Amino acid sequence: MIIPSIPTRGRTLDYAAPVYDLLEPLCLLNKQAEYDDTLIKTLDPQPSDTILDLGCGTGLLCRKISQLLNPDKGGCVTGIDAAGKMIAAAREKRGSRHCRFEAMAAEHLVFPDVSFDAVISSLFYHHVPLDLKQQSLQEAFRVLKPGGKLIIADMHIPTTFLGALVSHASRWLFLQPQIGENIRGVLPELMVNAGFLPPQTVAHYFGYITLFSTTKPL
């Protein structure tokens, strides 16, 4: 099945989706069991949910939050990537009638307003320049239901040694102005400014990953 990827100004992995599966855990130091868990606690979805997921990849996060779901009662996953190969693969090994997967730009949703009870983010702020960080908040904040939550893990300020010089080598050397911004502390800000309240800060991972929680207002 071939996708075509969606234009954006953000980095997108089509190179890497055949074998994402096999890098991701590595990336996350074969804790990603543990990591996922940890976000979908903090997302806590109910089976009636409608949840849209911001550069989902393969979908294996989706897969995930899907088996907590109950179609018959609209519980749905809707994964989101603008690499067209992503989107192909996650259909391909994880895509069900409530685990639904769509080629587009996270700062250009077309969803309808209020349509999603809520919003998570894994490792894909980092890959976006700063305007399209604050327009895709705004587009997650114009898509959620009021008191609707907005779950983000991603690349912050880092809180080891060994985080700092995982994030400042990853900066340079794949020559990524957007993780420097991510590092310097710039997305629980970019949340507040997109209408959001203060987003809490649930657990820190490997020394430079944080995951925030926030939701918008009633």
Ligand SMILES: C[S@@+](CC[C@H](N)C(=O)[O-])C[C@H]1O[C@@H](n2cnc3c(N)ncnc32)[C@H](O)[C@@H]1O
The other form holds:
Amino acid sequence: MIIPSIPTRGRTLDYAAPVYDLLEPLCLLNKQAEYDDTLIKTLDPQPSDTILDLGCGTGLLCRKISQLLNPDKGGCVTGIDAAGKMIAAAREKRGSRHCRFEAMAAEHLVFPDVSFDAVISSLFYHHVPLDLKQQSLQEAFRVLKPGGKLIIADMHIPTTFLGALVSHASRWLFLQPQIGENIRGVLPELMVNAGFLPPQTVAHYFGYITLFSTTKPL
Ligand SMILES: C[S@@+](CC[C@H](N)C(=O)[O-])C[C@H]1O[C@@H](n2cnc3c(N)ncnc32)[C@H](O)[C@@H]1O
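Got the form predicted on its own; any chance of the form predicted together with this ligand too?
Full assembly next; the chain just shown is listed first.
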């Protein structure tokens, strides 16, 4: 199935779609299951929840979330990614009635206002420049219901020497200034600018990833 990619200034990963499921466990030092479990525990999905995953890649996290939802009660997770090949792989490997995938840019969501109970995102924000980070957080705010949760795990200010080494090396190796913005610590302020409550830091991973949790005020 060919799904066209969506134009964006974000760094999309069409080229990596065929091997992404092999590469990601390496980036997460083989602790992907533990990492995903903490994200999902923080999300705490209820069976009838509607959940949006920004920059979903091949949809592994979406599938795990979908196993906790009840489609007969309206529960559904939707993963979006601007890379058409990621969405094609996600649909093929992990799509179901209540685990859906759409090619879409996180900075231009085509969902109605207040249509999701929660928004989650893993390792997406270091792929987009500062203005698109802000725009996609505003979009997350718009589509969330009041009181809805926003859970973000991404590169942030490094917490260990090794984490700093990995962060700075990847910023220069991949020529990715968007990573530089993350490691300067911009994400919490951007969340607050978008209207969210000041985020809580839930956990740190590998010295370079931080898990944040916040909500859209009632
Ligand atoms: C490192 S991957 C993370 C995938 C998945 N969330 C995970 O944790 O494995 C980042 C993803 O963001 C996508 N992406 C980049 N820019 C985007 C944009 N503007 N809107 C939506 N997705 C985008 C890429 O195509 C890629 O699949």
